[in-house]
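Below, in C-alpha coordinates: the form predicted on its own, a single chain.
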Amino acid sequence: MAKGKFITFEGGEGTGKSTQLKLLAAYLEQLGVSAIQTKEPGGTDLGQELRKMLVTGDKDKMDAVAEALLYYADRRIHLTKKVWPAIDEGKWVLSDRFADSSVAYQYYGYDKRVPFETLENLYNLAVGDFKPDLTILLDLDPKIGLARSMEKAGHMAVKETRHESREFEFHQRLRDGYLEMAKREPQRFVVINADQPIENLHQKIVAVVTERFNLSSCPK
(Lines of atoms letter the chains of each structure in order from A and count residues from 1; the text may use other names and numbers.)
(Lines give C-alpha, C1' and ligand atoms only; values in the text may rest on other atoms or scores of the structure.)
Protein backbone atom coordinates (compact mmCIF):
# COMPACT_ATOMS: atom_id res chain seq x y z
CA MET A 1 0.00 0.00 0.00
CA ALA A 2 1.33 3.42 -0.96
CA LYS A 3 1.90 5.76 1.96
CA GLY A 4 -0.33 8.77 2.36
CA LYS A 5 0.71 12.42 2.20
CA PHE A 6 1.19 14.95 4.98
CA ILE A 7 0.01 18.50 4.21
CA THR A 8 0.33 21.25 6.80
CA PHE A 9 -1.35 24.65 6.98
CA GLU A 10 0.64 27.46 8.59
CA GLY A 11 0.16 31.15 9.24
CA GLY A 12 -0.55 33.69 11.94
CA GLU A 13 -3.77 34.16 13.84
CA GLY A 14 -6.96 34.53 11.80
CA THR A 15 -5.54 33.50 8.44
CA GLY A 16 -8.29 30.94 7.79
CA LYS A 17 -6.25 27.75 8.15
CA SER A 18 -8.97 25.61 9.70
CA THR A 19 -11.57 26.67 7.12
CA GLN A 20 -9.31 25.98 4.18
CA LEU A 21 -8.18 22.67 5.64
CA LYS A 22 -11.79 21.48 5.87
CA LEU A 23 -12.51 22.55 2.30
CA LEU A 24 -9.44 20.75 0.98
CA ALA A 25 -10.35 17.59 2.89
CA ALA A 26 -13.81 17.61 1.31
CA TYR A 27 -12.30 18.14 -2.13
CA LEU A 28 -9.89 15.23 -1.68
CA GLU A 29 -12.70 12.95 -0.53
CA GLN A 30 -14.58 13.78 -3.75
CA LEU A 31 -11.57 12.50 -5.65
CA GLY A 32 -11.57 9.27 -3.68
CA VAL A 33 -8.58 10.26 -1.54
CA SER A 34 -9.02 9.29 2.09
CA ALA A 35 -8.07 12.34 4.17
CA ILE A 36 -8.14 13.02 7.89
CA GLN A 37 -8.19 16.44 9.53
CA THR A 38 -6.12 17.24 12.59
CA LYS A 39 -4.38 20.09 14.40
CA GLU A 40 -1.54 21.08 16.69
CA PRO A 41 -1.76 21.40 19.56
CA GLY A 42 -4.69 19.15 20.38
CA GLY A 43 -4.87 16.51 17.67
CA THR A 44 -5.28 13.70 20.23
CA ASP A 45 -7.20 13.28 23.48
CA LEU A 46 -4.07 13.91 25.53
CA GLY A 47 -3.16 16.73 23.18
CA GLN A 48 -6.44 18.46 24.01
CA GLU A 49 -5.30 18.75 27.62
CA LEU A 50 -2.00 20.26 26.49
CA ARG A 51 -3.87 22.63 24.16
CA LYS A 52 -5.83 24.10 27.08
CA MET A 53 -2.56 24.93 28.83
CA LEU A 54 -0.98 26.45 25.73
CA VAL A 55 -3.68 28.58 24.12
CA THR A 56 -5.84 29.76 27.02
CA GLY A 57 -5.16 31.95 30.05
CA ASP A 58 -2.60 34.64 30.71
CA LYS A 59 0.03 35.16 28.02
CA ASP A 60 2.80 35.31 30.64
CA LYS A 61 1.91 32.18 32.60
CA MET A 62 4.91 30.36 31.10
CA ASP A 63 8.01 31.39 29.20
CA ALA A 64 9.03 30.57 25.63
CA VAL A 65 11.15 27.56 26.63
CA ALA A 66 8.32 25.95 28.58
CA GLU A 67 6.01 26.55 25.62
CA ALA A 68 8.44 24.91 23.21
CA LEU A 69 8.75 21.82 25.41
CA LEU A 70 4.99 21.43 25.73
CA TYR A 71 4.43 21.92 22.01
CA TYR A 72 6.96 19.22 21.22
CA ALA A 73 5.43 16.86 23.77
CA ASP A 74 2.10 17.36 22.00
CA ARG A 75 3.78 16.91 18.62
CA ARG A 76 5.39 13.60 19.54
CA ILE A 77 2.08 12.22 20.83
CA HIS A 78 0.32 13.52 17.72
CA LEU A 79 2.78 11.85 15.37
CA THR A 80 2.98 8.48 17.09
CA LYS A 81 -0.71 8.12 17.87
CA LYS A 82 -2.34 9.68 14.82
CA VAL A 83 -0.24 11.07 11.96
CA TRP A 84 2.22 8.26 11.27
CA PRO A 85 -0.33 5.41 11.64
CA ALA A 86 -2.70 7.18 9.22
CA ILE A 87 0.04 7.80 6.65
CA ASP A 88 1.12 4.15 6.88
CA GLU A 89 -2.50 3.19 6.11
CA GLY A 90 -2.36 5.26 2.92
CA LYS A 91 -4.41 8.17 4.24
CA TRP A 92 -3.62 11.81 3.62
CA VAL A 93 -3.24 13.84 6.79
CA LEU A 94 -4.09 17.55 6.76
CA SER A 95 -2.81 19.35 9.84
CA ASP A 96 -3.63 22.84 11.10
CA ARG A 97 -0.06 23.70 12.20
CA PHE A 98 3.06 21.59 12.66
CA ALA A 99 6.69 22.20 13.64
CA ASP A 100 7.04 25.39 11.57
CA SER A 101 4.73 27.00 14.12
CA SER A 102 7.26 26.32 16.87
CA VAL A 103 9.97 28.14 14.95
CA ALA A 104 7.61 30.98 14.02
CA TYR A 105 6.24 31.51 17.53
CA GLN A 106 8.99 30.47 19.93
CA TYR A 107 11.94 31.74 17.83
CA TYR A 108 10.74 34.63 15.68
CA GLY A 109 7.71 35.74 17.68
CA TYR A 110 9.61 35.79 20.96
CA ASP A 111 12.46 37.64 19.26
CA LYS A 112 14.82 34.62 19.35
CA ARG A 113 14.53 33.95 23.09
CA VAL A 114 14.60 30.22 22.35
CA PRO A 115 17.78 29.46 20.36
CA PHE A 116 17.16 28.02 16.91
CA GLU A 117 19.57 25.17 17.73
CA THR A 118 17.37 24.22 20.69
CA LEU A 119 14.31 23.94 18.47
CA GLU A 120 16.32 21.93 15.94
CA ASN A 121 17.39 19.51 18.66
CA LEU A 122 13.82 19.13 19.85
CA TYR A 123 12.73 18.46 16.28
CA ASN A 124 15.39 15.80 15.79
CA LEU A 125 14.42 14.13 19.06
CA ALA A 126 10.65 14.17 18.60
CA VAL A 127 10.24 14.07 14.81
CA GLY A 128 13.48 12.79 13.28
CA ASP A 129 13.88 13.23 9.51
CA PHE A 130 10.13 13.32 8.82
CA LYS A 131 8.79 16.46 7.08
CA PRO A 132 5.52 17.55 5.49
CA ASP A 133 5.11 16.78 1.80
CA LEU A 134 3.65 20.26 1.36
CA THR A 135 3.26 23.28 3.63
CA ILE A 136 0.66 25.88 2.68
CA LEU A 137 1.49 29.23 4.27
CA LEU A 138 -1.51 31.56 4.40
CA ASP A 139 -0.03 35.05 4.55
CA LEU A 140 -2.04 37.96 5.96
CA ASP A 141 -1.51 41.38 7.50
CA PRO A 142 -1.54 40.72 11.28
CA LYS A 143 -3.99 43.59 11.85
CA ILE A 144 -6.57 41.84 9.68
CA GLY A 145 -5.82 38.41 11.10
CA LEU A 146 -6.04 39.48 14.72
CA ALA A 147 -9.37 41.23 14.12
CA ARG A 148 -10.74 38.06 12.51
CA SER A 149 -9.43 35.86 15.31
CA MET A 150 -10.84 38.00 18.10
CA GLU A 151 -14.24 38.11 16.38
CA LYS A 152 -14.21 34.31 16.15
CA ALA A 153 -13.19 34.03 19.82
CA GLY A 154 -16.28 36.04 20.79
CA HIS A 155 -18.41 33.05 19.76
CA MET A 156 -16.30 30.41 21.54
CA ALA A 157 -17.13 28.94 24.94
CA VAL A 158 -13.43 28.60 25.75
CA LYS A 159 -11.43 31.70 24.82
CA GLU A 160 -8.32 30.49 22.99
CA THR A 161 -6.78 33.95 22.83
CA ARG A 162 -3.53 33.60 24.74
CA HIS A 163 -1.41 34.35 21.67
CA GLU A 164 -3.79 36.98 20.31
CA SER A 165 -3.30 38.98 23.50
CA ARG A 166 0.40 39.51 22.79
CA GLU A 167 1.72 42.84 21.56
CA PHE A 168 1.34 43.62 17.86
CA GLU A 169 5.11 43.49 17.32
CA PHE A 170 5.03 39.79 18.26
CA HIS A 171 2.61 39.08 15.43
CA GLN A 172 4.58 41.15 12.93
CA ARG A 173 7.75 39.22 13.80
CA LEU A 174 5.72 36.05 13.44
CA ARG A 175 4.64 36.94 9.92
CA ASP A 176 8.16 37.99 8.91
CA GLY A 177 9.53 34.75 10.32
CA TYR A 178 7.11 32.60 8.37
CA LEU A 179 8.02 34.37 5.13
CA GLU A 180 11.71 33.90 5.84
CA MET A 181 11.17 30.19 6.47
CA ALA A 182 9.28 29.89 3.19
CA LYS A 183 12.19 31.49 1.32
CA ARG A 184 14.57 28.95 2.83
CA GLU A 185 12.48 25.96 1.73
CA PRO A 186 10.67 26.95 -1.48
CA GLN A 187 10.37 23.31 -2.52
CA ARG A 188 8.12 22.58 0.49
CA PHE A 189 6.37 25.89 1.16
CA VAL A 190 3.75 27.55 -1.01
CA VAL A 191 2.82 31.08 0.10
CA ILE A 192 -0.72 32.22 -0.68
CA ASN A 193 -2.27 35.61 0.04
CA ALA A 194 -5.06 34.95 2.56
CA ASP A 195 -6.72 38.34 2.10
CA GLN A 196 -9.32 37.15 -0.42
CA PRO A 197 -12.74 35.47 -0.43
CA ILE A 198 -12.87 31.96 1.04
CA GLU A 199 -13.82 30.27 -2.26
CA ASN A 200 -11.09 32.06 -4.22
CA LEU A 201 -8.52 30.99 -1.66
CA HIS A 202 -9.81 27.41 -1.77
CA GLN A 203 -9.48 27.27 -5.55
CA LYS A 204 -5.88 28.46 -5.37
CA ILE A 205 -5.07 25.79 -2.79
CA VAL A 206 -6.75 23.14 -4.93
CA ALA A 207 -4.64 24.23 -7.90
CA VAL A 208 -1.44 23.95 -5.85
CA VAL A 209 -2.31 20.53 -4.45
CA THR A 210 -3.52 19.21 -7.81
CA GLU A 211 -0.28 20.20 -9.52
CA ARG A 212 1.99 19.05 -6.71
CA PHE A 213 0.48 15.57 -6.40
CA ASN A 214 -0.86 15.00 -9.93
CA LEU A 215 -4.37 14.57 -8.60
CA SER A 216 -5.87 14.33 -12.07
CA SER A 217 -4.78 10.70 -12.02
CA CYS A 218 -6.59 9.98 -8.75
CA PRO A 219 -9.68 7.76 -8.95
CA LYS A 220 -13.02 9.53 -8.72
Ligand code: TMP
Contents of the next structure:
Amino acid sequence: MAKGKFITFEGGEGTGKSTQLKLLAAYLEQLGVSAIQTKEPGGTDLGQELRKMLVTGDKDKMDAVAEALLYYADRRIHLTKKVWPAIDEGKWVLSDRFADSSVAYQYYGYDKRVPFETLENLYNLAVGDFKPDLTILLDLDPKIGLARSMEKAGHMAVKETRHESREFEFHQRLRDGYLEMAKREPQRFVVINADQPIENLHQKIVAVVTERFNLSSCPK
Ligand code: TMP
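Rather than the form predicted on its own that you just supplied, could I have the structure of the form predicted in complex with this ligand?
So here's everything in the complex, that chain up top.
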Protein backbone atom coordinates (compact mmCIF):
# COMPACT_ATOMS: atom_id res chain seq x y z
CA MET A 1 0.00 0.00 0.00
CA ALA A 2 1.23 3.52 -0.79
CA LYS A 3 2.31 5.49 2.25
CA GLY A 4 0.28 8.52 3.32
CA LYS A 5 1.52 12.10 3.29
CA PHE A 6 2.52 14.32 6.18
CA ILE A 7 1.36 17.94 5.95
CA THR A 8 2.17 20.41 8.71
CA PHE A 9 0.63 23.80 9.48
CA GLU A 10 2.88 26.40 11.06
CA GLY A 11 2.64 30.01 12.15
CA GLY A 12 2.49 32.30 15.17
CA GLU A 13 -0.43 32.69 17.54
CA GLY A 14 -3.92 33.20 16.11
CA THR A 15 -3.02 32.60 12.47
CA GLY A 16 -6.00 30.26 11.89
CA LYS A 17 -4.03 27.00 11.55
CA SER A 18 -6.53 24.75 13.28
CA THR A 19 -9.50 26.12 11.31
CA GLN A 20 -7.66 25.66 8.01
CA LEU A 21 -6.46 22.20 8.98
CA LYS A 22 -10.06 21.09 9.66
CA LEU A 23 -11.25 22.52 6.34
CA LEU A 24 -8.45 20.80 4.42
CA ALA A 25 -9.16 17.46 6.14
CA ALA A 26 -12.84 17.72 5.13
CA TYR A 27 -11.86 18.59 1.56
CA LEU A 28 -9.48 15.62 1.33
CA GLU A 29 -12.12 13.26 2.72
CA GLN A 30 -14.49 14.43 -0.04
CA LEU A 31 -11.88 13.38 -2.56
CA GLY A 32 -11.67 9.97 -0.94
CA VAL A 33 -8.33 10.64 0.75
CA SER A 34 -8.36 9.36 4.31
CA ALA A 35 -6.89 12.12 6.48
CA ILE A 36 -6.34 12.37 10.21
CA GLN A 37 -6.14 15.66 12.11
CA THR A 38 -3.62 16.01 14.88
CA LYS A 39 -1.47 18.56 16.69
CA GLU A 40 1.65 19.27 18.69
CA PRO A 41 1.88 19.44 21.57
CA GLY A 42 -0.90 17.08 22.65
CA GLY A 43 -1.65 14.79 19.71
CA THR A 44 -1.79 11.74 22.03
CA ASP A 45 -3.24 11.09 25.50
CA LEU A 46 0.22 11.25 27.05
CA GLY A 47 1.01 14.29 24.95
CA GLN A 48 -2.05 16.03 26.41
CA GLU A 49 -0.36 15.86 29.81
CA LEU A 50 2.79 17.42 28.37
CA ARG A 51 0.68 20.04 26.58
CA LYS A 52 -0.87 21.16 29.85
CA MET A 53 2.61 21.68 31.35
CA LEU A 54 3.82 23.55 28.28
CA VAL A 55 1.00 25.92 27.43
CA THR A 56 -0.52 26.87 30.77
CA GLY A 57 0.79 28.75 33.79
CA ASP A 58 3.58 31.23 34.32
CA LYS A 59 5.70 32.01 31.26
CA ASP A 60 8.91 31.76 33.30
CA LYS A 61 8.19 28.47 35.04
CA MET A 62 10.78 26.82 32.75
CA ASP A 63 13.37 28.04 30.26
CA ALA A 64 13.73 27.39 26.53
CA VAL A 65 15.95 24.31 27.06
CA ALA A 66 13.41 22.59 29.32
CA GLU A 67 10.69 23.49 26.82
CA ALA A 68 12.64 22.07 23.89
CA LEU A 69 13.11 18.76 25.71
CA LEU A 70 9.42 18.49 26.57
CA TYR A 71 8.26 19.48 23.08
CA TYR A 72 10.60 16.85 21.67
CA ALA A 73 9.32 14.21 24.13
CA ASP A 74 5.79 15.03 22.95
CA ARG A 75 6.96 14.86 19.32
CA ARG A 76 8.57 11.46 19.72
CA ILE A 77 5.46 9.99 21.35
CA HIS A 78 3.30 11.61 18.67
CA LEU A 79 5.38 10.18 15.84
CA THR A 80 5.79 6.66 17.18
CA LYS A 81 2.23 6.19 18.48
CA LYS A 82 0.19 8.11 15.93
CA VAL A 83 1.85 9.73 12.93
CA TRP A 84 4.06 6.94 11.62
CA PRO A 85 1.49 4.15 12.09
CA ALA A 86 -1.14 6.23 10.24
CA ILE A 87 1.23 7.04 7.36
CA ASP A 88 2.13 3.35 7.09
CA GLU A 89 -1.59 2.59 6.75
CA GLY A 90 -1.78 4.99 3.80
CA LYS A 91 -3.48 7.80 5.72
CA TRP A 92 -2.62 11.45 5.26
CA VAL A 93 -1.67 13.13 8.50
CA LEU A 94 -2.39 16.85 8.94
CA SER A 95 -0.58 18.25 11.96
CA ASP A 96 -1.18 21.60 13.63
CA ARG A 97 2.53 22.36 14.31
CA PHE A 98 5.62 20.16 14.16
CA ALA A 99 9.39 20.62 14.58
CA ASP A 100 9.51 24.03 12.83
CA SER A 101 7.63 25.38 15.86
CA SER A 102 10.57 24.40 18.06
CA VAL A 103 12.96 26.36 15.85
CA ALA A 104 10.59 29.35 15.63
CA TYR A 105 9.80 29.53 19.35
CA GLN A 106 12.77 27.99 21.20
CA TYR A 107 15.44 29.37 18.82
CA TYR A 108 14.21 32.51 17.06
CA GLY A 109 11.76 33.66 19.73
CA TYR A 110 13.86 33.76 22.85
CA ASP A 111 16.73 36.00 23.89
CA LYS A 112 18.06 33.02 25.84
CA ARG A 113 17.61 30.66 22.95
CA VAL A 114 18.41 26.98 22.52
CA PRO A 115 21.41 26.68 20.15
CA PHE A 116 20.35 25.76 16.64
CA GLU A 117 22.69 22.71 16.58
CA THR A 118 21.06 21.40 19.77
CA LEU A 119 17.66 21.53 18.10
CA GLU A 120 19.14 19.77 15.07
CA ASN A 121 20.54 17.06 17.32
CA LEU A 122 17.19 16.62 19.03
CA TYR A 123 15.56 16.37 15.60
CA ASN A 124 18.02 13.69 14.51
CA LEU A 125 17.45 11.71 17.70
CA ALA A 126 13.65 11.95 17.83
CA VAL A 127 12.65 12.22 14.18
CA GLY A 128 15.59 10.95 12.11
CA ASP A 129 15.40 11.63 8.39
CA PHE A 130 11.59 11.85 8.31
CA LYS A 131 10.24 15.26 7.17
CA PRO A 132 6.90 16.81 6.28
CA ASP A 133 5.95 16.43 2.60
CA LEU A 134 4.57 19.95 2.76
CA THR A 135 4.59 22.73 5.36
CA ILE A 136 1.97 25.45 5.08
CA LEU A 137 3.17 28.57 6.85
CA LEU A 138 0.33 30.95 7.68
CA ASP A 139 1.97 34.34 7.93
CA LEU A 140 0.29 37.12 9.89
CA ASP A 141 1.21 40.33 11.69
CA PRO A 142 1.46 39.24 15.35
CA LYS A 143 -0.61 42.29 16.39
CA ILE A 144 -3.59 40.75 14.60
CA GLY A 145 -2.77 37.16 15.60
CA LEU A 146 -2.30 37.88 19.29
CA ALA A 147 -5.55 39.85 19.46
CA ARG A 148 -7.43 36.92 17.87
CA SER A 149 -5.75 34.43 20.15
CA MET A 150 -6.48 36.35 23.36
CA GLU A 151 -10.10 36.79 22.30
CA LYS A 152 -10.38 33.00 21.83
CA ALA A 153 -8.68 32.34 25.18
CA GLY A 154 -11.30 34.51 26.86
CA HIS A 155 -13.82 31.73 26.17
CA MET A 156 -11.61 28.86 27.43
CA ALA A 157 -11.95 27.30 30.89
CA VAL A 158 -8.20 26.53 31.00
CA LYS A 159 -6.18 29.43 29.55
CA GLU A 160 -3.54 28.12 27.14
CA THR A 161 -1.80 31.47 26.93
CA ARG A 162 1.68 30.84 28.35
CA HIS A 163 3.42 31.93 25.15
CA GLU A 164 0.89 34.59 24.22
CA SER A 165 1.84 36.41 27.41
CA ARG A 166 5.43 36.93 26.19
CA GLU A 167 6.57 40.35 25.00
CA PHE A 168 5.56 41.53 21.54
CA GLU A 169 9.16 41.32 20.23
CA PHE A 170 9.18 37.58 20.93
CA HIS A 171 6.26 37.14 18.51
CA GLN A 172 7.81 39.46 15.95
CA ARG A 173 11.09 37.51 16.06
CA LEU A 174 9.41 34.18 15.63
CA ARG A 175 7.40 35.48 12.68
CA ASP A 176 10.63 36.67 11.01
CA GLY A 177 12.26 33.35 11.93
CA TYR A 178 9.52 31.36 10.21
CA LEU A 179 9.95 33.44 7.05
CA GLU A 180 13.69 32.79 7.10
CA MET A 181 13.12 29.05 7.51
CA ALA A 182 10.70 29.10 4.57
CA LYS A 183 13.33 30.82 2.42
CA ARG A 184 15.90 28.17 3.31
CA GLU A 185 13.61 25.30 2.28
CA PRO A 186 11.37 26.62 -0.50
CA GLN A 187 10.62 23.12 -1.79
CA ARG A 188 8.96 22.11 1.51
CA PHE A 189 7.39 25.40 2.68
CA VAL A 190 4.56 27.37 1.14
CA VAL A 191 3.98 30.78 2.73
CA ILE A 192 0.41 32.08 2.64
CA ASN A 193 -0.80 35.46 3.85
CA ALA A 194 -3.23 34.61 6.65
CA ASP A 195 -4.81 38.07 6.74
CA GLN A 196 -7.77 37.14 4.54
CA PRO A 197 -11.23 35.61 4.95
CA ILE A 198 -11.36 31.95 6.03
CA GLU A 199 -12.86 30.71 2.75
CA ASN A 200 -10.31 32.55 0.56
CA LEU A 201 -7.48 31.14 2.63
CA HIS A 202 -8.96 27.66 2.34
CA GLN A 203 -9.15 27.97 -1.46
CA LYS A 204 -5.48 29.01 -1.60
CA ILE A 205 -4.49 26.02 0.51
CA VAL A 206 -6.57 23.67 -1.64
CA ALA A 207 -4.82 25.04 -4.75
CA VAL A 208 -1.37 24.46 -3.22
CA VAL A 209 -2.20 20.92 -2.05
CA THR A 210 -3.86 19.99 -5.35
CA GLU A 211 -0.83 21.06 -7.30
CA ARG A 212 1.76 19.62 -4.95
CA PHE A 213 0.17 16.16 -4.80
CA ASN A 214 -1.45 16.03 -8.20
CA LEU A 215 -4.78 15.56 -6.48
CA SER A 216 -7.08 15.71 -9.48
CA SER A 217 -5.84 12.21 -10.29
CA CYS A 218 -6.81 10.88 -6.83
CA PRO A 219 -9.47 8.16 -6.93
CA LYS A 220 -12.89 9.20 -5.49
P1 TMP B 1 -1.08 25.85 19.82
O2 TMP B 1 -1.81 26.50 20.93
O3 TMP B 1 -0.92 26.65 18.59
O4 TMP B 1 -1.53 24.47 19.59
O5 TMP B 1 0.47 25.65 20.29
C6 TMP B 1 0.89 25.48 21.54
C7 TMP B 1 1.93 26.48 21.94
O8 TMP B 1 3.21 25.83 22.01
C9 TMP B 1 2.12 27.65 20.98
O10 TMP B 1 2.27 28.82 21.78
C11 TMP B 1 3.42 27.33 20.28
C12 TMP B 1 4.19 26.53 21.28
N13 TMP B 1 5.16 25.56 20.74
C14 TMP B 1 6.51 25.74 20.98
O15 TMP B 1 6.91 26.72 21.61
N16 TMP B 1 7.39 24.81 20.49
C17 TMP B 1 6.98 23.67 19.83
O18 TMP B 1 7.82 22.85 19.41
C19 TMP B 1 5.57 23.50 19.60
C20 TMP B 1 5.08 22.29 18.86
C21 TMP B 1 4.69 24.47 20.06
